[in-house]
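Next up: just one chain, as C-alpha cells, the form predicted on its own.
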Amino acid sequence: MDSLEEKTVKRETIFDGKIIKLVVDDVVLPNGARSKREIVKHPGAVAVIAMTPENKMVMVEQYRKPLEKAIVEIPAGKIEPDEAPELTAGRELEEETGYKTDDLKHLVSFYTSPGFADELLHIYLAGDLKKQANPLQADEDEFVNIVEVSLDEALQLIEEKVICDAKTVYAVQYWQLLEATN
C-alpha cells in the first residue's frame, strides 16, 4: 500500500484557549497536491463508568453550551499537564459526584473525532464506591446534578436524547453487555 501520510509544511495557531488549541496546517497530500487541515489540539480526557452496589450508574446532568441544553453523562474531564489518566479519573469522579474509589480499571482509549481533533479519551470502570463527607470541589464554572440510574432508566434517557454523547452511550452499551453475560 502506498503511503497515505500528509506532510505538514506550515502550521498556524488560530486560537490557544484554556481547553483547546486550534491550528491550521498546510499539508502536501500523497498525490503531491496541497490542502489545509483545521485541527483541534486537546490534552486528552478521561471518563468514568461508576457503578453503585445497588447496580446503578452514577452520572451527572450538566448544561452543555454547544448543544444549548442539559444532558446526562458519565463523569469526565480533561487531563491536567503531567497527570496520569488514572489520577484524572479518580479526581474527576470525586469532584463531580462526591464518590471516591480505589478500584479503577482501564477499559478502553479512543480518539473522539479524528477527522478534526486529536483528543484521546480514556474510559475507566469504577467499583467499590465510597461517598465522601467532604469531597473535592468541582471547578468554579462547573455546575452538575448527580443522577443515579438503572439500566432501564439509562436506555430510556438514550431514547429521549437526554443521554446523547458518545462516551455515555458507550458506557450504557458496555453495561448492557455486562448484564447479558452475567
Contents of the next structure:
Protein chains: 2
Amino acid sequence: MDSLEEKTVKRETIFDGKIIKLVVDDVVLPNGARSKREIVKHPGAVAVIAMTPENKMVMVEQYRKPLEKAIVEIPAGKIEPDEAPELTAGRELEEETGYKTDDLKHLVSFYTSPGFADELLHIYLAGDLKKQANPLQADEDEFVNIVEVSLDEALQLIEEKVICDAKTVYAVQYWQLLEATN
Amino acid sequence: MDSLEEKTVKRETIFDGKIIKLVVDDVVLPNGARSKREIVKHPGAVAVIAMTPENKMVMVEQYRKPLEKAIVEIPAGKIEPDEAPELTAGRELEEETGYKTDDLKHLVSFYTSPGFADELLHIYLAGDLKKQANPLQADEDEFVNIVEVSLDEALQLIEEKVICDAKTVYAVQYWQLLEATN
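Let's compare: the form predicted on its own is above, so bring in the form predicted in complex with another copy of the chain.
Below: every chain and molecule of the assembly, starting with the one above.
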C-alpha cells in the first residue's frame, strides 16, 4: 500500500469551527508530483437502529440546513470529546426519541465521505427499548419530530426521497436483509 | 415540516476550493433563537456497483488523505460541472477500472453526511462489463489499484476495516440482500 501514499509537505488550517475544522494539505503524490487536498476534520458520530416491539424502526424528522429541507433519519449525533461511541449512542437515542436502552450492539463503522472528510460513523443496533417519562433533553439548537415506521413505510419514504441519507438508507437495507434471512 | 425550518439571516463564505466550499450560516431556529451552521458545499458524486461475469465486485484500492491510509472502495468520483450523473458513472468506472458498460441502472441516491455537508451520492448498478484495451485515463492526481472480490472476501475486508466507507459498506450489503433474495 506504500506505493499509493501521499506525503504531507505542509498543512494550512483554514477554519476551526464548533463542529468541523477545515485544513488544506500540500502533498507529494506517488509519482513525485505535487497536489492539494481539502480536508474536513470531524469528531465522528454515532447512529442507532432502534426497533420497537411492534417491529417499527424509530426515526426522527429533522431540518438539515445543508439540504435546506427536513428529512427523516435514524437517531444520530456527534461524539463529544472523550465520550465512548456507545455512550453517545445511548444518549442520542434517549435525547432524540425518549427511548432508553441497555442493549446496544455495534454493527459497523464507516467513513461517510472519505474523499474530503474524516468523519467516522458508528452504527449500533438497539434492543429492549424503554420509553422514558422524563428523558434526557435534546441540545438547545436541535428540534426533531419522532416517527415510527414499518419496513414498507420506510421503503416508501426512500422512494419519496424523504429518507435520503447514507446511514438511514443503510439501516433500511439492513432491515430488508434481516427480514430476508430470518 | 415548516415548523422545523431554520431561516438564514446571513451567509459567510469561508473557503472556496477545488472541490469543496465552506460557508457559515447565521440561522433563526424554530423557537426564535439564533445559531450558526457550518456547511460544506460539494458538487455531488457517483459510485458504481460493478459485477464481473465471475460474480466478483470490482473495487479500487486508493489512498485517502483525510484518513491517512489506503482503503478499498467501489469506483466513484465527483460530478463535473453540467455532467449528468449517469455519464459520470460510466466515465469513472472506465477511468478507474478499465471496464466499460452501456448498462447502468440507478439504484439509490443519498446524502453522505447531511449534518454538515450537501454532498449527494448517486449509486448505479453496472452490468455487461467490457474490459477496454485502451481505457480512459484517470485524473493526473489519482492513483488506484484494481481489485476484484467475492462476497466472502468483501465481508472479510469489512471485518478487517479495509472496506470502511459508507458507499462500499452499502454496496456489500446490497450484494448480501441480492444473494439472500435470489
